[in-house]
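First, one chain by itself in structure tokens, the form predicted on its own.
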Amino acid sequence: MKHFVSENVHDQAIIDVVFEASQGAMKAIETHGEDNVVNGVFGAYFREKGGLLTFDSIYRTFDKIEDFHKARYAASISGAPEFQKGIRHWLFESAGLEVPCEIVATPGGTGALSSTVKNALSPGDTVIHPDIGWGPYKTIALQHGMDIEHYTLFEGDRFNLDSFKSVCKKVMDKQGKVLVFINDPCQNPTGYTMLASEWDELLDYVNELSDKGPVILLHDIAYIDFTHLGNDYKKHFERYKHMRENVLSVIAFSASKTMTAYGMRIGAQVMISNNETELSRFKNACANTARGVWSTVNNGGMRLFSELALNPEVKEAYMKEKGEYLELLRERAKIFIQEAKESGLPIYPYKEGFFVTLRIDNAAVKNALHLALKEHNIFFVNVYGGLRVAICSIPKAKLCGLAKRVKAVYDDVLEKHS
């Protein structure tokens, strides 16, 4: 029997776990009331007060775009020239590289990464994820038909090399080829971000294996612009330009996050090899790709990002806006994590960002420590290997006493399935 539906798609009905938990906290607060419930769940910054935080700096330049600008459709179908100058300039010359790529514009760093994966591989191929990871890279990879192998983000405080060599070797026997994902800095969901040294090792290995066959590092940088490390991160982009031709770095950037203009839908994918040729042919795939999914990206929304990236008065102003919001993360952070200490609650090692993770590695007690915090109205994302806290969302006031709440009621869930 013949369906509607192609026989070669996923077609299981979405689930997101980051909507779903969303809904539950928005309902609880209209029967609550605000002050009574704790919503750690939505990944965007919300302001002391309540309210979506969105940089004035931004906005007000939004603002002064002309009309045409924001309705016209891109001249061309890679991205604006001046949003290709911006991305090119934001990510390398402003930390003093010079990093030659390719660079296609995407809607949202996630249209970034589904290009890559749907260019590098073919239905049927293995893609590569960390375990504990943003839960739309498997949507990703289902949607493309690809299978999936993970391997394990941590040992002990720091990032698993032996789990990450071992499945890459794994994958590359069965295919000869390798796509894996590496989601730094300020990982989602853990707040993690990755040592120079272990970039370095990791890099080594790459370089190793792509004598056995291409390898495509596809690096979500999604939260680049919050890291304390600022400029000094992206010096790390230097690293990609010596690698080896069978190596093929693939940034997927949301200028997006960057803006605090979660809507817009403005990223970019850039591509960096060695070898031109394939990097060409590569490019031009996922030229195409743009042209037949999703035609052009907002143009108001890359002009807004060039005028971010080239013009000074209006990245000074940005920059001293967002220290400021950068500062008040780190407080919120501060109060979490000083509080899980204390109290002996486990979380997985964070360094900064938007999210810290309750480590549980008991499915059941996690799931049902997910249900009991539902009920004393404390909402978090369920995770792999967790439950995430959003403390961008959280203001200082309802972050003070919440992981001794949190601790106790995991100490009744511990007693209940001992």
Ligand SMILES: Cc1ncc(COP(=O)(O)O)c(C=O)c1O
Second form
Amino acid sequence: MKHFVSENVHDQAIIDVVFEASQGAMKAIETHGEDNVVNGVFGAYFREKGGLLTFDSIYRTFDKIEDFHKARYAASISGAPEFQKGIRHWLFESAGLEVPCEIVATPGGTGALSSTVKNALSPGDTVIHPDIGWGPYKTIALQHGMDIEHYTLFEGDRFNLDSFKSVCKKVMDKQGKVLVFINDPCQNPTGYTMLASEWDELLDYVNELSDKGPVILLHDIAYIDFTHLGNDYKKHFERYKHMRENVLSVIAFSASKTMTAYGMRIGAQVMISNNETELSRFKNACANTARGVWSTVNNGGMRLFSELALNPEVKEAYMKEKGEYLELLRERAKIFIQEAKESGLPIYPYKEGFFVTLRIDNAAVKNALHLALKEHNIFFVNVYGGLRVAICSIPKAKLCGLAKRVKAVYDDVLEKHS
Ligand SMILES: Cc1ncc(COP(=O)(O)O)c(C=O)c1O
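Return the form predicted in complex with this ligand of this protein as a structure block, the form predicted on its own having already been given.
Below: every chain and molecule of the assembly, starting with the one above.
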């Protein structure tokens, strides 16, 4: 029998764990009142007094952009020229680097990830993800009819390079080509940021592996503007320009968190390789995807990003404003993590960023804890290997005492499962 929907598409109803959990939190707020509910679901930054954070330095600049620029199509399918210039400046030149690259503007980081997957592999191929990672990675793979292999992200509190190597080797032996995801810094959902030495070892291995076939390293930097390392983090992009010819590095940039502009849908694929012919073919394929899937990216949003990147006054105001919220995030993390340590609540090795994740390997215990916490009006997101706590959206007053409360519920759940 023929259906409206094609046999080859992923047609299951979307169960988005974040939106599902947030509905529960909203209902609880209606019934019990805002003050009595901990909503640690949303991956967007919320102010201490509630309400989505919107940077004044960004939105007052947006107000000044002429209607004409907001209304028009972008001047190029690959993104407005000043946007491309802005991306180069933001990621490389502002950190004193010069990295030759190709750029295609995308609707958010999601567009950059999806287009890279689509153009690097064919349906039926295998893409490699971390086992603990952003949920939609899986949806993106399924969109393009791909299978997934996972590397184990941690060995104790360190990046598990052995697992990364063995999974990449297995896939290379099977399909003669590798596409592997890394989300760093401020990883979602754990808040881990890889050490420079871990990156060095990883890139050495990627080089070695590329002797057997092409390696596409997809580096998702969605939270790059929330690392305390600042421009120092960007220094490692320099290494991308010295990779062997059979390596393509694709940086997936998102302006969602950088500009607190989640709905504006601004992002970019930044592609670096020493094989110019192959790089150019890949860029062309991605530009064709843009034309055939979303056309051009929001021109007003691109204009806004280029103002931020290239106008020193706007950048200075932004850095000051963002600096305050970076500090607030650090304070929130300190409260939760200190109490988690004191009370013995297990967490993954958090360094910085929007999320902390409770480390619960036993899936039955994890699911039971997730449900039990809801009974206490505490809402987190159920992820692989744990429960994600969005400290970006929980004010300090609610974080005080939270880890201890969660630990008490966890102890009850463990007792029932023993
Ligand atoms: C790890 C990670 N990558 C990519 C994205 C994509 O963000 P957007 O498509 O809004 O730019 C997100 C958004 O939450 C994320 O958490």
